[in-house]
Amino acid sequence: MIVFILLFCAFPFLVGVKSYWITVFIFAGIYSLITIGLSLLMGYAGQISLGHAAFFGMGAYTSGLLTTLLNWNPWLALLAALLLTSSAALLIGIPTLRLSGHYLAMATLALGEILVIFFKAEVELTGGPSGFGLIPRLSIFGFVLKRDIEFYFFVWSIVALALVMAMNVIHSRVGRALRSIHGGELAANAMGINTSSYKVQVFVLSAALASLSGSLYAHYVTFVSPTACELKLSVFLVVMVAIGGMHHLWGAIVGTILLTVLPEFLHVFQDFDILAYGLILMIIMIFAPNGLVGALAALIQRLRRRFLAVDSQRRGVI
């Protein structure tokens, strides 16, 4: 965690405090919030979700609504979406997380394509497909956060603080609850697990995530429109965490930054980019089905034991 924290505040003096790297880093550390969330219930929870782009929308227009409508302080419209998006995920999950498997991915992918819906329809309110603009930005004891620089390093302490908590909750008690249900979930309600409310509990702070990054960048872009919480966020967010590894918490973060700062080298292909990524993912997936973190670990593991055999290879001849 150090050296997690130690690399992100000197990055910013590597590549220049205005380059454009903050701005592609300002979003990996919004959409790391996501990632966290989701390696959490489909890495620990093993429930998969298509719908958690839904969920950054709900945060992201109620907190640009609430602001530019009612006048209301940032702050004060953050803790609004967060409690909104907290409980229509609690109502949603309760019966939809009685489903499995791609029972369970079609229901929440369902929800997002209803919520994109709603927001090209209701015109008057949300702006249609065009979305609305002016939506203040976040400042801290009257310290407006207008600077790229002052927002990286803002994002990216509220991510610290999201994984924290996160490993916090894997190491508990709730972790290993967890962690059974994804093993086995009869096995585990034999066991005396309250499964589904394991399932509900992490499904809403997944969603309580998702509500606060889609609050952040509302705040950071001052605009919104329906494309920023479309399909095909939801499908590159489990992207994401499985490239990363989706058992593993730093599977998130690697895999959003990697698929975030990926597209930046491909405009050298031109009209192959998009070729040249799904190349790029294929192999990754084929040679690290565990994700990156998770090839790391075992390569690691595997010289670890070979180290231990040499050892004590060298012991017994002494």
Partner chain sequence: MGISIWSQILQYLVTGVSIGSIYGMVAIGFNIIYNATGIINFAQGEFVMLGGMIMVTLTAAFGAPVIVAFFLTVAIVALIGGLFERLAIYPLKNAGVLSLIIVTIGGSIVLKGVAMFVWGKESYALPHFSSEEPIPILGASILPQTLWILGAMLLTVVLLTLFFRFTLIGRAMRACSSNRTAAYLVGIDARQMVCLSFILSAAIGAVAGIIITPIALVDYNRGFLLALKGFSAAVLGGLGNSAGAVIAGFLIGILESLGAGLVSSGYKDAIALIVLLVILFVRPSGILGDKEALKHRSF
Given for the second form:
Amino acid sequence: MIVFILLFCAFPFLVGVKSYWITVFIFAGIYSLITIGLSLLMGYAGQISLGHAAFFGMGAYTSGLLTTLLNWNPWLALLAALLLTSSAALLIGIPTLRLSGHYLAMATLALGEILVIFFKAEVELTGGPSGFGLIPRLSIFGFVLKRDIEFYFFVWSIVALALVMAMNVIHSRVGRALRSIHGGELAANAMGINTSSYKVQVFVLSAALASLSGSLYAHYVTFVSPTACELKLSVFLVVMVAIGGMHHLWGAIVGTILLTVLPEFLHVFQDFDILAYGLILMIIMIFAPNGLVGALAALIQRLRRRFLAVDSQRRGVI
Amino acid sequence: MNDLLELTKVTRRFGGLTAVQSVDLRVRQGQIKAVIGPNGAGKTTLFNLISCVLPVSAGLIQFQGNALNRLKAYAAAALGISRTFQTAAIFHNMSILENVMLGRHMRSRRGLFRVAIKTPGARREEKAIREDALQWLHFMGVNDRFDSLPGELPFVIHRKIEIARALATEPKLLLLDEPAAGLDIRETEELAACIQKIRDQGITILIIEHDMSLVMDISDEVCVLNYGAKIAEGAPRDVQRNEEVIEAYLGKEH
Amino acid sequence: MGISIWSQILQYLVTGVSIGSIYGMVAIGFNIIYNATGIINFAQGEFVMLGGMIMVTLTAAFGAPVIVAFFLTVAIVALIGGLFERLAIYPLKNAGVLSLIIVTIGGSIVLKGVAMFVWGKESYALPHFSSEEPIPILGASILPQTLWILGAMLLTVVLLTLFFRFTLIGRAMRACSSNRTAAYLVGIDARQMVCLSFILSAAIGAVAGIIITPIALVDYNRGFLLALKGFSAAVLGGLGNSAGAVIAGFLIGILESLGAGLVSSGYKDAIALIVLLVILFVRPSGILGDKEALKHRSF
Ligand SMILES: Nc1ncnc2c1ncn2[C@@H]1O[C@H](COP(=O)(O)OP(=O)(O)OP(=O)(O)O)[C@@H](O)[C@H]1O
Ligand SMILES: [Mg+2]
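The structure above corresponds to the form predicted alone; please give the structure of the form predicted in complex with its partner chain next.
Below is the entire complex, every chain and molecule, led by the chain shown above.
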């Protein structure tokens, strides 16, 4: 964790405070907020959602609309977005989480698509397919986050906070309950754990994080359009979590950074980056189903065990 | 003596197959009662019904006078019914200690938000959960390697963890499904001692077991199932001499 | 105004039935794989898209006669379906449902990417199978292609039913879907059946893609929405129940075309999805299926 913080503090000074990479990493931070929640949902509770772009979109549009049309305070708008999104997630989650994973995947997918259609169709309200702009920037105690470097530190502090909280959850009774869902729902139930309730809770939590992420996005880019929250994003988010390793929170961060940075190198392929993502995803799922971080953890464990074995052998000889 | 558990004409069908057929059963407070019967007799299904893992097709199950019908499994557990599974249901994605800590889940209450920001209360509770779990592990005779994953350990430890986890829920009734399966003689004796120790804690035990010497040693009463129906019930010695039971186990020609 | 409201509604019904046939077929494709493996194949829509694309290429670029091109296209897409199973699903062996879903998503991305690579982002059209002269009935008019679509869909359903009822392989597939272990004990290799289900499902997707392309253009990105609507039909009909899927396909097609015509065309694509959400909320086992039927599905 400390290494993580140091790395992120040092990064801007390594690449230069005005570098384009700062922008890229701001987006990585914004998306990391969503993937942290998704990691809890997928890796720990074993449920898949293909609609988190919708929750992201709800956050972004609610924040954007309330601040531009009604001149709300951005923080108030952010809270309102959070509430709206969580309620929507609760409404969707309760019926679908009773069913198997496919239904949740498809229901969230449908929700996302409906929302995008809505954003596109209500031209008067949302600006339709071209979206709307002039969303104010965030300010903290009267200090407006104008420069990228300021926003960079702001976003990543929130990510760090979310990460710490997610880790607290994992190493608590709630975290154990979540892991038990993945390990075997039947036995978990017999231990007195109301697994369906926990599934809904995590789902709502992850939706809330996505909404927060959407609000931050709106205030950073100061412009939202339906393209920002299309299905493509939902799929990418799942890909990020899966590639990084869904059974580790760090996997979410690694996967997100990787997939946000990668397109910068794939520019040569122009539109065909999508093909690359698909291939990477399939290869990882087949050869390293626990993702990059999962594979790394397994490797370290194996090395350590071999080292210990050699160690005890040596002691045996002596 | 009053009845802790009472089954009245309990039936469970799977499609055309009747796995449990109109079974009446009473378990008194503080006793060790064994359920025996040939393979496929419906013993595990009976446990699934009592622990509300499966709903009954007909009949009534009462626990301390409360009807269990339509309850979810976690609600039954909250009433004080805990169980182990025939194929030890250990969570392999958690350490031994965490497995048992899971059993304390029901007896603790800090929610998602509080554990996320680690309030002092949540911290205290987590510590208590840990201590209680350790205590139950010691009770079952597991004294080290708390942080290893179960996959690395011998099978007998799995059984012990599973029972420790069930005990950690503070049950009034403990259902043990073939706890001695896969254990050797010495381990089985150890287990028998454990079971009696559990009863001495005031916990009522219903046990499915194929190992007859274990059944004869520890149980106060035995109930025999065959093809889903109860064919005999009574003190171990009497049941052992029952013609119908011998027939069920050995076939007519014995 | 020469056209009465009734003939207009009739017209919407006709359009709805033809597009609904396609949804029904996509739904059947979902069901076949679901019954064999218990997974939802997120690449199902891509099979439809590939069917349309390959057919266009074979007829336009290579000048193949329609009949030849039709069978060739179905064969190619079926092959792709089989390869997809061997390369992506088979290696996963004992993976959980979650990994399987993710892999089929990966597969759909790859197929889409390949299609964009080969055909670019343009839309393609296909000439109608026979005359483009509308046939007037009761004030509405039916394109001959609509009849082709209906015919092809019905033929597919009949052939599938015969296949599952009367052929050895078909029965083996059904046996596998109802009880895998038992099927294994009588010598049926479940893994082969899984592969077969992908081949079959891809072939049906291809047929749907071929017959719809003359009245609706095809492009690399078309698969996803079709898949989602097809899935809505599958759920409405009761997942795993293909008779239900056909009826549900019609229902959704009709609702969609009525909704687009009478209410608002901006929300046309949302109608099927709203139906999906409503069903998931109120009656997840579908209109035709109940929970028991899920276990005794035919195909
Ligand atoms: N979920 C289920 N669905 C269908 N049939 C079931 C189910 N559970 C059990 N059965 C059937 O019910 C019958 C009784 O099974 P059960 O597991 O209760 O037997 P048992 O007495 O525990 O046997 P054993 O000694 O082998 O554990 C068997 O024929 C079994 O196949
Ligand atoms: Mg049993």
